[in-house]
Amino acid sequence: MTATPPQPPEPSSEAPAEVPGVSRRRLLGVSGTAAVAGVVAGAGGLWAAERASGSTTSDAGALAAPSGAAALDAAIDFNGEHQAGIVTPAQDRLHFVALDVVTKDRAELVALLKTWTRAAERMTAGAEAAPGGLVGGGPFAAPEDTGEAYGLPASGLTVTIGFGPSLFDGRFGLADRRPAALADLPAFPGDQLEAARSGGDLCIQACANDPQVAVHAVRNLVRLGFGTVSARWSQLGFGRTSSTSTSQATPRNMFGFKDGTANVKAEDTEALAQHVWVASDDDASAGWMTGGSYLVARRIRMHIEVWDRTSLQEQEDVIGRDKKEGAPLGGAKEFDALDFARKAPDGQPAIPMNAHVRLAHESNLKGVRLLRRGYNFTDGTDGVGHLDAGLFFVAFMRDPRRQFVPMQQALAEKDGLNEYIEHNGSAVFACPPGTQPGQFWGQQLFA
């Protein structure tokens, strides 16, 4: 799976910074943490650049520039507007962990959500977790790069932060903090979640195009962690199964279907602006969340037997699009507009009344729309024989209670998938806007 790193030129003082592909080892040969940071802001002086010039219209169209290979390695911006890892083309690979905060300490929370900042910082452009950290720290102290992503390229890596709604239980003083959106989830019909698979004070979410590269990332920043949180649960996951971006295809989810045609897309700022980003009047006691988005994440199994050995035709009318084309039923091509009202031969809707994409579209729930990012999983065997996958849901959205809550309802109510899914693990978290350059992680809030 991973592809032999790229090697690179002898270290000049002359040579600009690599940015497409640099690769950790390459950043290992400008010693000292000056020069590192030089380096990584040099790789966010590029994408900001980009930006300015007008040459991209988002995010999306900046990363979409380069192709094959390279654009696979390429480092990401980590400071922004926004947190990098939401609008940003989705990578192939996940690892999302939620972790517990085990310190009733304010100022080590604090120190934590620095130290983390600079080092997914430094990862995300393609270097390890700390100046020499593989084996700058001499033969009697543990590394504190833990190794296994050295000579990898950046691999399009990104890290998301956020915060769960039991962080704000007064441990840390942020009862009054509390956005109102940040509310648990209400329990669903047919929900079979498990409190191991479930909630989290904190999450992160690190997506790259080579799994060992997000693995890395949020193993060394569970390690930096150590005595200050602690693991709850995590997800590994793999093969998108949504587009973010209109650069590109539409991929396939377990059940072998098109999965986010209508996603929302990361260059509909419009789109982006109304049902992802938190606006400055939304909230007045959360201002703190003013650019930042609220983070839906679902485990979802899928019950593979009891699917592959149904018809196409229902399999069809559970979803309501074609399985080869993607298309609506009744329609010819993928991106042909859903046609609820049309009727198929024997009278019946062309889209059965509890068919998915019926249930789910923005038309039946009041204009409601979600950024979906989610990845497919697959955990091994459940020891009866039957395989443990299914999809990892993530979505970002500005509201949950209005947008994520009322569309579960429908289809937890009338979905005719349901029968061949079962969620058991869920979570919400606050992701606050994105940090400027020596900025931290939720800075707004802790001020």
Given for the second form:
2 protein chains.
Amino acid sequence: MTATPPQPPEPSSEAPAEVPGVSRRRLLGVSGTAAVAGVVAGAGGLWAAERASGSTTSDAGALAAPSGAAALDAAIDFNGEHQAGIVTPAQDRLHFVALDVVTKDRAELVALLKTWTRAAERMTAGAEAAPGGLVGGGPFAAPEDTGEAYGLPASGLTVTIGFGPSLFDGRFGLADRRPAALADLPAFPGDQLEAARSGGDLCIQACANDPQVAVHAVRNLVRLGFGTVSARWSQLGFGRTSSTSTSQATPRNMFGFKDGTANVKAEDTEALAQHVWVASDDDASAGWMTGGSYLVARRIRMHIEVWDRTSLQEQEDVIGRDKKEGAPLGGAKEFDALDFARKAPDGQPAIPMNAHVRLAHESNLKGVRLLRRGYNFTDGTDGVGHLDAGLFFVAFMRDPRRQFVPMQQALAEKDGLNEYIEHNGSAVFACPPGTQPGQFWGQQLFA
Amino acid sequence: MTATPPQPPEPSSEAPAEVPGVSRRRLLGVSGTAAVAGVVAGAGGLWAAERASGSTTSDAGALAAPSGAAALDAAIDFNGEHQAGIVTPAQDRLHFVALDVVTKDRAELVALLKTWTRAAERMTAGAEAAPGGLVGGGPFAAPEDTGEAYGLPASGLTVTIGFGPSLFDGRFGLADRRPAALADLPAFPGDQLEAARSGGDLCIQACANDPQVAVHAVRNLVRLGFGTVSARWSQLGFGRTSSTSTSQATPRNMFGFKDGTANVKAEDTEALAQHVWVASDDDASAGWMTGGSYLVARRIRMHIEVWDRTSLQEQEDVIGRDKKEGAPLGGAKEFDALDFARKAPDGQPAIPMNAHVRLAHESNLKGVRLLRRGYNFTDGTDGVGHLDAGLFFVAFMRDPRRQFVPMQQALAEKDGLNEYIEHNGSAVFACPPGTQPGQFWGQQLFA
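Return the structure block for the form predicted together with a further copy of the same chain; the form predicted on its own was the one displayed.
To see the whole picture, the full complex is given below, headed by that same chain.
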């Protein structure tokens, strides 16, 4: 840090006073100024500056106003009313892990949640998992960070935690704090669930614009949990399939269709309050979830080889949108309203009765909506000549019993898409509200 | 293409006359000029313009000189003396697939290679897999492109083909054209190879800066091969672990160390000629491989949980470099020469006798070097609480019998790293030379 410091610009007037919210980029930009050096030291010495010193990005890029590549590199605030990684504009890449708690000691679990929160906060800012970083512990200690993200920018990393129903089974004295909404999902028609891809006491969702940064975050949290937790299943997603902000273009899923056009967006605070965030009077026995949200994950294998041999018309009828533009059938543009009464020239509904968009639409579900945040995956082959590809569905909601369950019930019964998909993994988690500086994940639950 | 054309700059004087070498970006930039519109039409109508029209990148970015994000978006030339994807500066993401040929009809195989070559050429330029694109075949045909990369830029895609030893078993009349260098790899001490991750009649390596573009390329080639080939195994890599150009920073592997510092680089044409490209007099019976290279792939599971609990000194001794800088032990900087005679203060060799860098160094292997082009992977969990993570080793060379085999023999016998890794997949392929416009992959082999 002392050798050849870069010529720094003046600190931005927008730089927050608290270190936890400072991005690694901002620290980089001001690392030569004594005032801010004090702030860095106050946070435990090397921290964000550690990973920064190995940065492979150019100073010019690092100091420019965030846009394009710089925006993809930037840091997201960790603390807030809600956890990051829910309404944060969906990053491009995902690493998701479900874990089982292997200790029966509540204090060990709480200690880990504290350690994890600090590590996640640091990594979100672009720093190593712990202050020692790669080498700070000296030659005879295991490094405090595994190192594979050293030199990479924060990359928009968010780390989001969730608690599964099984965490409330009595091992940790939490049985009477389980929210009623955190019920195991019922079996749906056609489910082909595999135990090795389902459930979990805890989950960690790491999203970033660089997959190496997302993998690094999960790997280091799992490492810090050695002896306390064990990885149950994990899923990489290479491409987002939803937009969670009106600023984002709608991406495409592995069926080649735009996905999530009608998603709840971050800008629609009224819809978020109604459909995503748990309110204080939702559940008297689970007030700790106020400001949190429930996460439903489903691993949906897509039989892409069969899909790829079906006609364009079949594909569009099954989805209910046109393939190229993403417009509702009978409409012209992606964001045209869905007109379910409209007839095609042949007198049949323009959007077929069993089309995915009709069955999943709020008008068919008494107003139910979700915030979808899924990812495309391809995990090798299935052993019989096909790619094991699909959609890792992730959605956030206020109450799965009133949102995901009736929606999936309707889809599982009638959706034409069922011919081409298979749900083989499933889990539900309660994601507690966000933290304030110094708080830990789930502090309200363990209070 | 006719509606609201962007204001184009003058065509670059470097733009080649042949369409196949024209990148989608260049087509975008000049799509308003009649002269070039004719060139586009001459290539079959919609082609590159098809995917372009859905582009989510800004015009400003598309028209700027390639640098930063624009460079990551740009197209790589498909045709050339050598296949792209070997000395091309290693892109960030990988999708690799090995396939078995399921037909016994040589003509069908040749027809597929022709189809594949045109499709790979188109996708490399940022276009759909075939001229019809998503919707050109009309409502009653299956789309000619699966669509998930529609709107994405070329993203530096390269598609590289290889032929496995089993392709020369006599089914296709190729038995007498098998190069002697394309021998099955011998068993190495410690190998834990799984059949479902090994071998294959053919391989396709797709590298890109956007994983969705790499997956799209493999998926569409597999789709085009339905009935002729079947996917045997496939591997995603989320982060490159080698630099293949002096212009690239050295990335880190899942052990957190810089990897491939001493790699053969694209700029060292003498080393490429000596170690990578097959020369015309290498093998009289396999002249078709002149200008080609042999690809060795090894799926190396890393036991990262064990590694993460070892001391920094053990890690650095095993690798032979320091973790933070990547300098040889006893040296100061990453690119310092390896001094194997140097003693540490305790009188022992600074670089231990069984350190990875010592055993893999050319001075220990009679001058043998490889061009490494591997990727980090994380494929879920192993079912007993660990992430299934590691290095998908890919290397290109002139003769595996004289290069990879003796190197791996030395490593398998003595490398301290063996305590932490396990080779569970293996394959070798002959990658034919590059194509000229109109030629197909392996044309010389089937001539």
